[in-house]
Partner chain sequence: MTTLAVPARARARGAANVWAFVRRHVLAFYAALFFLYLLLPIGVVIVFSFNQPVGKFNYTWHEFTFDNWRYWNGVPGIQSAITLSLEIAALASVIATALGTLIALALVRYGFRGRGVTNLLIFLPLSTPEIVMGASLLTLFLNLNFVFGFWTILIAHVMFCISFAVVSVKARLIGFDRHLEEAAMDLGANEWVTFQKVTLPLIAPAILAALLLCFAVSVDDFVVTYFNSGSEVTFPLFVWGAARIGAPPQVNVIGSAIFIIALTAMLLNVAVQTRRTKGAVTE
Amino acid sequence: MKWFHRHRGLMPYVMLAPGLAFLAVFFLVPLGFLAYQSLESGNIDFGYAFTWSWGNYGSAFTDYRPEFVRSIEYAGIATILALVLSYPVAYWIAFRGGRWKNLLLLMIVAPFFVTYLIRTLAWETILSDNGVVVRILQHLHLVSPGGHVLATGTAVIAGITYNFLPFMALPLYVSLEQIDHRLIEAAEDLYASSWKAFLKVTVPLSLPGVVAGTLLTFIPAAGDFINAQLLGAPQNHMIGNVIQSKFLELTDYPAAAAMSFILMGAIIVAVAAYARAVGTEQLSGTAV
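Taking the form predicted alone, give the structure of this chain alone.
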């Protein structure tokens, strides 16, 4: 105890030590091994050798540029759709939910009690050619009589949006729930309409939730491969499908590791640009 009193300034680092050790063992070490593997050359039959093969990165990006672009595109569209769908729901729960708030939040989280794979397979059934969705779309002349929704980019984006919707809705709810209602009442007392008070007060104060939700949705969505595998066609495959195939089927480990780092770098650049655009105060949760 005396040692702790004499070295009180070290206590934060002592408390951080278990978490840092966990990250070092289960994140930094595998990441370093993946970086090492991305610079190897060879094949599974004759073995791999570390040769500083930077060409793996150039070849991966050149050969699979459409998959990289498609991943960012699908993830971006799904993130925007999730925001558009989640904001009204989170707003209604936060401001109108009353004693039903907990139940409504449980309904948002409830799909997480079912495995990711089962949820995606359910969408495969919902969007099947003989399903209700396709029949309704055909009745509205949005899909031709012999057309289909499955095996299209639309189905992949729909699956990604559904699967990651709670990651958007929950941060939005937390941010909206923390808004002081007296600020909105003050805006209305100063002759602002309800719509103007929403735009000038509610939306700015909820931006931390918007930023957190978009990041939590976009980052995992960009690396997803389950939705593209089950709901899309080969021409809808994302870079996650290519990485999965390279690792588990073609055993081209250096190329797969290089593609993983390219995807990681692209996401980091996109997040950094996004953070710069919205401002670091929104990331820290101090909207003004």
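Numbering follows the first chain given and starts at 1. The term rigid core refers to the maximal set of C-alpha atoms that superpose within 1.5 Å between the two forms. Here the structure is a predicted model, which is why all the values come from computation and not from measurement. First, how it differs from the form predicted together with the partner chain.
- For Leu16, a C-alpha deviation of 2 angstroms or more is recorded between the two forms after rigid-core alignment.
Can I get the form predicted together with the partner chain as well, since the one above is the form predicted alone?
Lone chain follows.
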């Protein structure tokens, strides 16, 4: 204790050390191993050797381009859907929630209390061929008679949208909640219609929430394979499905490792492009 007193400046490092060391050893170092593995060649029976085989990246991309494109496409559509679906509700809770705010937020995170896989299986039940949803859609001629929803891209996108919705709704709510109502009143005092005040004041001020929600939804969605596996057909498989089967079924580690890095790279590029579009200030504002 005396020693600590004398070296007070060390205190924060002592407190940080165990946790950060754990993250370094079991998060950063594994990424290094993954990078190393992605440049190996060989197979499980004869062993792998490090050969700088950059070809793994090329062939991963050319062989599985549809899955990469589909991952970005499905995740992108699901993110936009989640944004459009949850913005009005986040707005309603933030501005009209009153003393029910906490309860309404609890209802938004309620799906998280049911195991991820179980709620996805519930969608399998809801969208099954003899379920009510499919029958209604058939009545409305939105689905051809004898057609399916399950085992289509629509079902996969619907599942992803649902499963990551709270990741979108919560940051939206937080940013809308923080808006100073006097700013909106000021706009209205200056003869802005309430619609115009919403567009010119509320929406720009909620942008940090939009950015955070978009990232929090898009990133896990692009790497997801559960929805595609349970709600989709093989032709709806995403890159996560390929990585998963290469690692755990085909034991083609180098190819799978290369794909993991391409996925990460693609996400970083998508995020960076998005950050350019909306401005990095918003992005760094949301980071921790």
